[in-house]
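Next up: a single chain in structure tokens, the form predicted on its own.
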Amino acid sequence: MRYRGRVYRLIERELNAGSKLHFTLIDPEKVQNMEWLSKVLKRVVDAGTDAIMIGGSLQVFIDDVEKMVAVVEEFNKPSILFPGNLTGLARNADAILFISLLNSDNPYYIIGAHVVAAPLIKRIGLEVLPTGYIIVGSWDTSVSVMGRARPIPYDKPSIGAAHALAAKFLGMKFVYLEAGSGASQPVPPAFVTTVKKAIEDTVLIVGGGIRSPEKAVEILKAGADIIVTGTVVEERLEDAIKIIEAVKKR
């Protein structure tokens, strides 16, 4: 909990200095064991990742998340919860992306879960990072199915911009464009540019389907402030390292 209360300020400081950030997303369902996690974290931290996000759509248990956070603490990086539901909470994490899935058809994922979680988060004392979460692209990713989302087509960036601007007007500090875990392609650069122009200084996170350094840099140039990689970390760690290094050279 060494970064609790300081995560947003750290992000803001880096962005104000002209840096771009990389977050590594670890899905508890994909973690083989804590030894495996420790080895992966050492590689991504050495490469320069700025924070470790923990979360997933299925088979997430509070005990497992807390064990993972304890391992993250050994590497002196902020731990940020990325919950798909209440089971993604952990007492020992630094912060939580308090995500409202803006294009869900189910009010539970827009505000319902948040009402239940808010008193728990206050009691735990987690730093809250208010985030407008927008699913882009495919209907068949886990997050689309589990979150009952109506994904915004890749060729309809103005609709994405309208959702993002609503998040900004509601006071959310982050907008997260998500193509989904294992997506066949990431959010297109033109889509990213349209959204960033709409929300201006609101922090823009982009994740899902980013599998190469070239694509990561292209998305950063389009306007993203933070790149998130998850599946590539689990499946092709060497490619993930190259992505992190490319982001940190920006």
Ligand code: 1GP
The other form holds:
Amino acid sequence: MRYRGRVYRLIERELNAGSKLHFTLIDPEKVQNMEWLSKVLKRVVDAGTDAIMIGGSLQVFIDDVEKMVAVVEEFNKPSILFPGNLTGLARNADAILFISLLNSDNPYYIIGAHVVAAPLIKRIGLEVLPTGYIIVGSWDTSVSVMGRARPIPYDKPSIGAAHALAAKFLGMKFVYLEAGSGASQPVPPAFVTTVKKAIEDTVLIVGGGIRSPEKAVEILKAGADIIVTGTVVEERLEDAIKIIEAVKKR
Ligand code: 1GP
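What I would like now is the form predicted together with this ligand, since the data block earlier showed the form predicted on its own; can you produce it?
Zooming out: every chain and molecule, the one shown earlier first.
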């Protein structure tokens, strides 16, 4: 909890200094055990990742999340909850991406879960990072199915920009373009550019399907502020390290 109340300022400071950020996403469903997690965290933290996000669509249980946060704390990096539902809360994390899934067909994912979660989050004292979450690309990713999303096609960036601008006007500090964990294609750079032009200084997070340093750099050049990788960390750690190094070199 060492970073509680300071996570947004840390992100802002990095960005104001001209740096880009990398967040490592760990899905509780994929964690083999805490020793594995510890080994992975050591590598990504040494490579320069800026924060550890914890969350997923299924098999997320508060006890497991709290155990994972405790391991993150050993590595002196902020822990940020990335909840797919109410089960993604944890008492010992630093912050929560308070994500409203803007292009869901079901109001539960836009505001319903948030109403239930808000008093709990206040009680726990988590730092809240208000985020407009936009699912782009394919309908057949877990997040799209679970979130009842109507994904924005890759070739319709102006619709993405309109959602993102609405998030900004609602006062959200972050916009997250999500292709879905394990997506076959990440959000196209041209899509990222159109969205960033619309939201200007609002922080733009991009994730889903990023598997190479080249792609990560392309997405950063297009206007992303923060790159998130998850699957590649679980499946090809060496590639994940290269991605982190490439993001932090910029
Ligand atoms: C998913 O954006 C994240 O929510 C990361 O996606 O697992 O494909 O890296 P990957």
